[in-house]
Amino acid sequence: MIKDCMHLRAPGNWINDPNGFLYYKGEYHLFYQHFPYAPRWGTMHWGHAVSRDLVHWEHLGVALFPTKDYDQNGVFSGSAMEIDGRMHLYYSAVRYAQPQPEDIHLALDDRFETSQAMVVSEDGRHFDNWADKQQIIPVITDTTLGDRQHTRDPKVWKEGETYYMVLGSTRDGARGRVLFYRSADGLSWTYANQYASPELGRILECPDLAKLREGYLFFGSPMGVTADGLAYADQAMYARADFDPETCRMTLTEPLSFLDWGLDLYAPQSTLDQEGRRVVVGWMRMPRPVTDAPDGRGSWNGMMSLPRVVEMREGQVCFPVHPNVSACFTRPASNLSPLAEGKPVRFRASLREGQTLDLGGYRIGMREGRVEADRSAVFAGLQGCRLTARSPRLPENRCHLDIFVDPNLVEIFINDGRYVLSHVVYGLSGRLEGSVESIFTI
């Protein structure tokens, strides 16, 4: 089996959204949207990987794939829960009105319908796609409740003795909304409430309502929020929220913010780690596949971010890198040379107003109190993509950076995760320019 260190990558061909993120029976399980036939989007399956530490991942192959009339065109995104010792996987099941004649992996005129389904596994490693699937929420036909086509991505959790599910949806494809369902056993579900807002874009995808010690945090991926003509108009965002479990009434108590200021990350999903910390990962979108992988996985497209802990500090939500990641970087390095062997590099640096770093052609600087990043030199030939990004303004004219670099991804943690800025890259060189405090590899 193919293994990954640090960033979980496509084991070949395509991955997108993280699914079923769960600590179960001593292992972290991370499923993902997977098209196993080409490095492009197509009929969705669930790939499956496991890890003991959120750092070293082993791919286990395809866990879920279409077998039923209601999911014949895709096993779309969802989540996982442990109930009575068994792993329950919840997913969106897609059926096309008609496939495209020349490409059956796409819907003709984008017409399809979506329902919600589940699979139960005794051990979290074996899944019977023929015998153990069941449809738990049929296609919604009442437009006051949800959308027949665009209601998807069930995220399930438990509070007290009740199970809850949140789904992303839309009103007429113009205004995003989230739907809440509840269940006494995780099997039979009843509609409870919904929340709609212009902030949720035209369609809301991949909702996640996480309960923290300080209250609730809402994650979602509203579509069309940065419609400026550049790639990726759909973005991962978050906001603190009030939620009443009795009525399933939710309100956002602050404006939505970008989860990652590089604007490549999408469809985040959270879980609790072994120590009870809330951890989130997201899909790093790649505009073209990597075709020169030296490890035998062939052409691949898509990878996951590093795991980030969700913390409240001084009343602000922060996303520092998970401590298991930091603990792996113990070997001193002098430059970017470990990248040539496929090993990641960690830089720690302090940056003042006007200073810059150049990491193999990827430039990081501080201007007008903001951290700015420019990938123009390591993103050649890709049209219509954002080449620069910057953080919100910082309270001081200096900041601390914790930077993790691998051949196709740079993740910058600003002031211990107060903000994170991540970029997919292609073709980093070996040079290093600028002052850094330390350099380590694994």
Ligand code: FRU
Contents of the next structure:
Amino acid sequence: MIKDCMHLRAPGNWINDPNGFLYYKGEYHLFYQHFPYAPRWGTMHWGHAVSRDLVHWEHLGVALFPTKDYDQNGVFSGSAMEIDGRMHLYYSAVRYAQPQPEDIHLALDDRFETSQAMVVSEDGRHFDNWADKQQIIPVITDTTLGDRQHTRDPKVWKEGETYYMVLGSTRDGARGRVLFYRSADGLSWTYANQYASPELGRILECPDLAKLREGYLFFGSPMGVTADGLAYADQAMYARADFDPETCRMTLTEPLSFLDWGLDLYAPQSTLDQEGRRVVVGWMRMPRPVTDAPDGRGSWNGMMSLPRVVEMREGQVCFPVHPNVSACFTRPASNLSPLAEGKPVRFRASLREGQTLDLGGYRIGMREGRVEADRSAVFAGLQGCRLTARSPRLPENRCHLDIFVDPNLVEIFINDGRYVLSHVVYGLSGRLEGSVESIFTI
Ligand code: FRU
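Moving on from the form predicted alone, kindly provide the form predicted together with the ligand as a structure.
In what comes next, the whole complex appears, and the chain from above leads the way.
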């Protein structure tokens, strides 16, 4: 079976959102949206990988795939819960009005309907797609409640004795909203409440409500928020929130912010790690597949970000890299050459106003109090993509950077995760310019 280190990548062909992220019986499980037949989006399956440390991943193949009338065209995103020792997977079940005649993996005129379903597994390794699925929330036909087509991505959690589910939805495809359901047993669900706001884009995808010590944090991926003609218009965002478990009334108490300032990351999902830390990973969108993978995975498109801890520091939400990742970088290196063997490299550096770094053609600098990144030299020939990105203004005219570089991904943790800026890249060179404090590989 294919293994990954640091970033979980498609085992071949296509992946998108992280799904069912759960620490269960001594292992981390990370499922993902997967099209197993080509490096492009199509009929969704759930691929499955496990890890003991969130760093080394072993791919276990396909866990969920269409078998039912209600999910015949796709097992869309969702989440996992352990209930009475069994793994419960919640997902959105998709049925096309009609498939495209020349490509049955896509819906004709993009018309489909969605219900919510679940699968129960005794051990988190075996999934009976015929015997152990059930539909738990039928297609919503009442438009005041939700949308028949675009209501999806159940994220389930437990508080006290009650299970909660949040779903992404829309009003007429024009205004995002989230729906809340409650359940006493994780099986039978009752609608409780909803929250709508213009901030939630056209359609809100992949909501997640995380309870931190300091309060609730809402994550969501609103569609059409950066609609300036460049890829991507849909973005992963977060904001602190108030939530009343009795009524499921949620309000955002601050404006939404980008989770990652590179604007490639999407559809993040959080879970609790072994130590009880809140950890989040997101899908890194890739505009074209990698075709020369030396490990036999063939063409692949899509990978997960590094796991990030979600933390409040001085009233601010921060996303530092997970300590298990940092702990792996113990071997000193002097340049980017480990990349040639597929090994990641970690650079630590301090930047002052006006200073720059060049890591293999990927340029990082500090200007007007912001960290700026430019991937033009390592993203050649890709039309309509964002080539540059910058962080919000920092409080000082210097900053500390912790930079993780993989052949196809650069992740910059600014001031220990106060902001993160990640970029997909293609074809980093060995060049290194600028002054760094340390370089390590694994
Ligand atoms: C987000 C998303 C989800 C959906 C899934 C389908 O990227 O569109 O809303 O469940 O991907 O693959």
